[in-house]
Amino acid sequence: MVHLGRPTGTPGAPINVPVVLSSTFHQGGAIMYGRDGNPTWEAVEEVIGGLEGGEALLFGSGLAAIAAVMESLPVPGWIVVGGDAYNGTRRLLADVAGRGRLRFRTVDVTDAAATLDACSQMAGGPGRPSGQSGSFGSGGLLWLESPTNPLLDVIDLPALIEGAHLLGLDVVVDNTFCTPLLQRPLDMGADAVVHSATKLLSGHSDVVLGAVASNRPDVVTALAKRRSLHGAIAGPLEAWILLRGIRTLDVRLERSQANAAELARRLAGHPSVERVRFPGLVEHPGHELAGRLMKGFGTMVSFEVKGGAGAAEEVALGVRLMTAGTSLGGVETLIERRGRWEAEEHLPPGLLRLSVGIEAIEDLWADLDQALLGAPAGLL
């Protein structure tokens, strides 16, 4: 994280990679045109690939990375995806499926048997031992997140990856919430990992970027071709900002996780709160599984307030230190009612999602407490 992606350590050389602002390169080298590569990208890709245990590719956004994976499937492709998957993933699937390019089925991925049953009903290829594969996605794709967004369910990734492989499917894991510091899905057998690098990897809410990592050369080659042909590339300056941000991922994650755990504990005892969803709480259904598969419980906390959608909106708009905003992973704490967005209407009406930052914990709690007590449910 700190030492990868550095220039060669010769006397007088800079310790930081420069921003290479060029669209064109001299012929005869590895890069000839700016849509195919950039030295600043390569530095970021070295870091992310090293952290995930594979080879990484940088994209212009998280959704660009997701779209590149989906566009690599044969037509019509098959995808099984969690019903609580990232909103953008589900909306993209609906759009692409609406044009006949793929078919997909949503499932409750916390139910491993039902998930694998849905996989077995897909038009897949023959079963294969875990870790071996034919053409990527030719037998279908299982798309997973753990924890899920925003209900924070924890998924038995190794079991689902192995089961999907035996049924002939490839597996992609969105690792945005955990980052490779908390879990490494490629080590569990996943075929590819995607990230919204906008979030924790960058950590400062100032760039929009995405990444894919894989330890399968065929997948990396296919996605690099997709990136070049579709033009979903990152700007060199944005790549450099991401590289600078990722250097401090470990210390940011440590502080944010500690804050998230403490806020979750206090929220669980608040009179205006109906339910707290955080894998670090012993009462969370996935607590034991998260403790076994993850190296920490993450920076996200979801909770339901009494009084439904109206009360939740009052809390989100009533904070003074926190920010009502729709992202996550920055050094500042964000809060929002997810049910206000398209394709999130199935969520509990009083659900709020917190992306916990690195501020002083007592300041965060004082702000959240006053917002909760000011909401209609808090006045009961």
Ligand SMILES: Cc1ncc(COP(=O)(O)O)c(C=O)c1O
Second form
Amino acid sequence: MVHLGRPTGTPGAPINVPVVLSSTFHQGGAIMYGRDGNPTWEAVEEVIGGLEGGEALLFGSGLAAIAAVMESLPVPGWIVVGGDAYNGTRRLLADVAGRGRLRFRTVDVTDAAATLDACSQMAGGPGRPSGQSGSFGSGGLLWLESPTNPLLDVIDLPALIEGAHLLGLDVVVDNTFCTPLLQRPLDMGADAVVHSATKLLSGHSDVVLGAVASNRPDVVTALAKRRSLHGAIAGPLEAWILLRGIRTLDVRLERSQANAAELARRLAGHPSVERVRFPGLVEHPGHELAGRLMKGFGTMVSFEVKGGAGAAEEVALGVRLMTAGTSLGGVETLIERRGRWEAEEHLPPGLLRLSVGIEAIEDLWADLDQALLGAPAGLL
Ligand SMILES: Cc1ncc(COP(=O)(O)O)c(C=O)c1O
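Based on the form predicted alone presented above, generate the structure block for the form predicted in complex with this ligand.
Next comes the full complex, this chain leading.
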């Protein structure tokens, strides 16, 4: 995290890679054109690849990385996806499926048996993929996230990855919520990992970027080709901003996770709160699994307030230190009522999602408490 992606240490050399603003390169080298490669991308790819235990490719956004994976599948592709996966992923799937390019099934991925049953129904049947050709996704794809977004269910990734592989499917894990510091899906057998680097990896809510990592050379080659053909590339300046942000990922995570755990604990005892969803709480159904699979319980806390959607909206708009807004993973705490986006019909009313930042815990709690109690202004 700190030392990869640095120029070689010759005397007088800068310790940071420069922002290489060039659309073309002198011929004869590895990079010829700015849509195929860039030295600033390469530095950040070295860091993400090193952390995930594979080779990484940078994309112009998380969704561009996700779309590149889907576009790399043979047509028609076959995908099994968690019902609580990022809503943008499911909206993209619906869009691509609507154009006949793939078919997908949504499942409750907390139920491993039901998930593998859906995988086996998709794999092997008449007109369905056989997995024989061995190219990426030719036997279908299982798309996973853990913890899920925004319900924060914890998924048994190793069991599902192994089961899906036995059925001939490849497995992609969206690791945005954990980052490789908390969970390394490639070590668990996943074929590829995707990231919205917009979130924790960059950490300051100042860029929109994405990445894919894989330890399968065929997958990396296919995705590099897709990036070059479709052109969903990152700007060199944005890549540099990500590189600067990722250097401090570990310390940001440490503080944000500690804050998240404390807010979850206090929220669980708050009279206005119906239910808290945070894997670090012993009463969370995925607590034991998270303890086994993750190196920490993460920076996200979801909770339901009494009084439903209207009450939740009031809480989100009642904060004064936190920011009411979407996205996650920045140093500043964000709060958002979920269920207000398309493809979120499955969510309970009154659900709020916190992306917990690095502020002082008592400031965060004072703000949340006053918003929950509808306290008069002037507290902070
Ligand atoms: C889990 C997850 N994956 C992917 C994305 C998409 O990333 P981006 O917004 O960088 O395109 C998001 C964005 O919210 C996300 O939360």
